[in-house]
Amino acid sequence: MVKYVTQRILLMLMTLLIITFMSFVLIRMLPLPELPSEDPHLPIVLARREAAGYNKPYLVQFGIFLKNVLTEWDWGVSDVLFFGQEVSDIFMSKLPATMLVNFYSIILSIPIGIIFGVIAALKKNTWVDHTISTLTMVCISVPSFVYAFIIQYFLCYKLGWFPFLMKAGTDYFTWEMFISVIPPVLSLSLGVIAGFTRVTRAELTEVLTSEFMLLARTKGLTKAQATIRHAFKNCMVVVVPSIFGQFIGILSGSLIIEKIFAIPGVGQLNLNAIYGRDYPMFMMLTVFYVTISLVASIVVDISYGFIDPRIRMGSRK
């Protein structure tokens, strides 16, 4: 295990460098968004240019951000969308309302996705079964932000029963708030809950069809016992490891789903640096996803063996 693991980050950092290097390039290669000669802060970005080795070759540019990265932790500053301010600085206040968000979305998705899951399973082939199964194909196949056309339509504007936009402020834990951040958890949770009722219920499903579950019902143990001693506990080694992915996805946010609702958070953030070519923002805010992205699929990997003690990762017989 020790040694799947190290091949794994080693990996994941090889992957990170060619990825961050690949978007490095491609983003420098757009032309810089001009400033006017009257503007007072052109002096400023021109010497902060200068300093980021805007004029030299590529490879020259993406070794000074590699070592300003890495030796003092200096993402840059914003000459666009937050003029004169640490990029860092930027992301951080608009980290917390990207996860409140998405918290809640996976805390609402994920014990519904299991139950309806569950359900299906022991109710195969019937309407029930049918029902579940076709509704979870919907909501898999159609994106996110048509759900949340279609929530700020009726609950929104129909209804009133909620604002059509994210509550302004920092007060994230307010009454207010909670009601302001439930058409975006809906719009975010539908996918999600599809995706565990599929899972859950095609592992239960062929757990339920195994011979160790005749042999425990032929042991005296009811339907339900045996589901829930035997059958649950198997099904739980795939879906688990979902949930670890699901969690750490928290931070990633989701880039429509924000500029829909003006969540004033990292996804919102990520579109605005690609439309000002700010480039700073934009190469943070890439790093960052796709870190997130890798390590959610390590923790994935990692958890199989933790789970079921009979899996392990990279060995050969």
Second form
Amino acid sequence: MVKYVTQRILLMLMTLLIITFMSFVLIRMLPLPELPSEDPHLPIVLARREAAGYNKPYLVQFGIFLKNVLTEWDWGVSDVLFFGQEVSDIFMSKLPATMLVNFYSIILSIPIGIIFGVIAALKKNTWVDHTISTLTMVCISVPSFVYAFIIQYFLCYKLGWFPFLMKAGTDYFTWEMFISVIPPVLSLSLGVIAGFTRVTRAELTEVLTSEFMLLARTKGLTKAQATIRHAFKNCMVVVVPSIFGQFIGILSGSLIIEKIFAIPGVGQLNLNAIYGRDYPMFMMLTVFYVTISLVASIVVDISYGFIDPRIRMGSRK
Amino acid sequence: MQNKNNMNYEYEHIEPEKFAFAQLDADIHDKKLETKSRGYFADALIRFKKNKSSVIAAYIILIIIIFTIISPLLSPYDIEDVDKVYTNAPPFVRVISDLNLGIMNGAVTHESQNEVQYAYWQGIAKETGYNPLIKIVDTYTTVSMFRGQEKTSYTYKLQTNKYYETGVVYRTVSYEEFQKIQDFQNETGIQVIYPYVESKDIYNITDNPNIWYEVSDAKGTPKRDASGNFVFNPVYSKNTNMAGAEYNSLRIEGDDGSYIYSYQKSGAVHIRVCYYNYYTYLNGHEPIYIFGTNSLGQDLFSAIGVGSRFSLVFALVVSAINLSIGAVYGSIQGYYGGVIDLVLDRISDILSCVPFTVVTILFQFHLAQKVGPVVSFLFAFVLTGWIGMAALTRKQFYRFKSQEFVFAARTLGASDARLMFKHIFPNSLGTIITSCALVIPSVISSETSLTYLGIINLSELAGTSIGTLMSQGQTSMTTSPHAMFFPALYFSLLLISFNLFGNGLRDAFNPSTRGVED
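Can you give me the structure for the form predicted in complex with its partner chain, which would complement the form predicted on its own we have just seen?
Every component of the complex follows; first up is the chain already shown.
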């Protein structure tokens, strides 16, 4: 197991390095944005660019970049959006809002998704199952921003229950803030709930038809006992890793939802970096997104082994 | 040695009469199957037909495709037709609107309108003959004390017709244009130009062309009669000295020939036109907006058609390219295996880790100037899109490559390429086609998300896209929800039906997985 994990992590670092290098070169090849001529930060930015090795070969530039990041956690300064400020500081200030919204959405989705999945599996081929399955299908097919429209129009505008946009400020744990994040949380959750429902239903139906369930019932367990003790535990082997994956994924946020509800988060920052062509910012966010996706896939793989010791990832025949 | 030669001799010289058919005339007992034999695809089709929801989805997809093809023919508008006045206007078709069904009547709701505003709508109705008021949703009565007397005032929640409520607008036109409008009036009998009203007669109001009656203040409150009701007494100008050009066309009711229909303006004439009829003059037909218009004044019906045409064609092209690349790559991986497989697998592994948004944006930064946004967008989809297809093909190749029919073909001397594409690939085609059907909605979905965010702007090539339409609709969501509703509904319908269709195909082609799900 340890060997497998180390192997995976080393491989991940290599992939990360290659992708970072590719993105780095592509970004450095772009023409630089014009700097405002009369700005007090101008000398700083110019000096920082000189230090970052612009006008040198790309490999040298990449070396400087890596050295700065690894030794001093220095990702450069923003040259358009937050003129002259440290990219990593701005990034850290945007992270909490994204995490807050996504955390609520995961917390909401897990129980609801699993409960619906279980109900659908137990009431298989009845109208309950058909309704849940159809709704799941719809929720998975349609992207979250369509729900965001519906929620914003009906709940925020027609009924006036919630504010249109997320409340500004950094008081993340006040009641007003909680109310104002409900619409984005709902819009994000529908898709996640549907995902959990589908996985749970598929797994549980398979487990429910297996022989050990029959054995459990013949031993004299009630249906509820057998389902909870035997079937449910086994179906969690597949469901729980996907929860871990989602938990890592919550950091990356959602570009569209953050734009619609004006959440001052990472997705919004990424969009602004793209619109404003703030390359140092975009570089850091690229590395961030790549890391998140790589880590999430490793965590999912490894967690299989922890949840069900019989599963040995990477084992030979 | 001698013996063996003898044996060979014996075998080589068998007497001809020993070659006789043993059972030439005997009865054959196993009969030929009388039922028709059924191929793989025919079998899949039968299974597919059993899945009702997928069949319905297939029909919806068909309708959508027909819609995208014929929507330019159905709609009198194309994407360049932009009306500056009828922007964000709700669905309106005159024929249906006149039936008073409450649909397609161009209705917008106005909250808390006072009596003066109510009178304003009535003024428009009286002058143009188009009554903007559809219905009074609510009437609120407020009793207030005014100079020691109780005064009752009413406010209304009104539903009005967005197309009629524009009423009359000012236009400055050249003399030729003025003559053309008159010709149009003579020909069709539609009153476009209305008599001019000088601002000195209406409390110097210059920005409201819909005031044509005596007013009692600069807000445009009509005069009241003795019992306090509003009266509309026309104050059309009879000042022939100021008339801009000769007018010899239709005159409104109550005109004894003394009203002037235009006003002097250096080198041109200033006129009051009823916009609804003016629109008919400009376009040759009355406004027909089945889905309404968006914030640019484009007809949503044809805009959705244009956007979805692009989406569908783009998605098909992307899946076709991905399918070809993925099939070749996956076949090589799966067929040769070993080191080649390992190396190729690492390459696709690394590529698949690059986030799609990042790829799109980098391509957009680098390639968009050289090859245009659409091509660079296509590259972004292809760069990582084929990986799934390759993995699928690879798996199928591993499954089939050691089967007997492949050995047989190889023994007969088939080349590697022939084995791969003539013998193994057709067997995996069903699975691959199915995944293609599921790739299409995902391509449409990402394309729409990116155009919605404005990261990609396809307006130059495609005219518009569903994502662009939705983002335009979202900005005016509270006042004109239809501009967001129709693209979103269309988009959802498209994705749901494609997914249902794809799932149905998957179940039909892989009976084994179907058993698991049931």
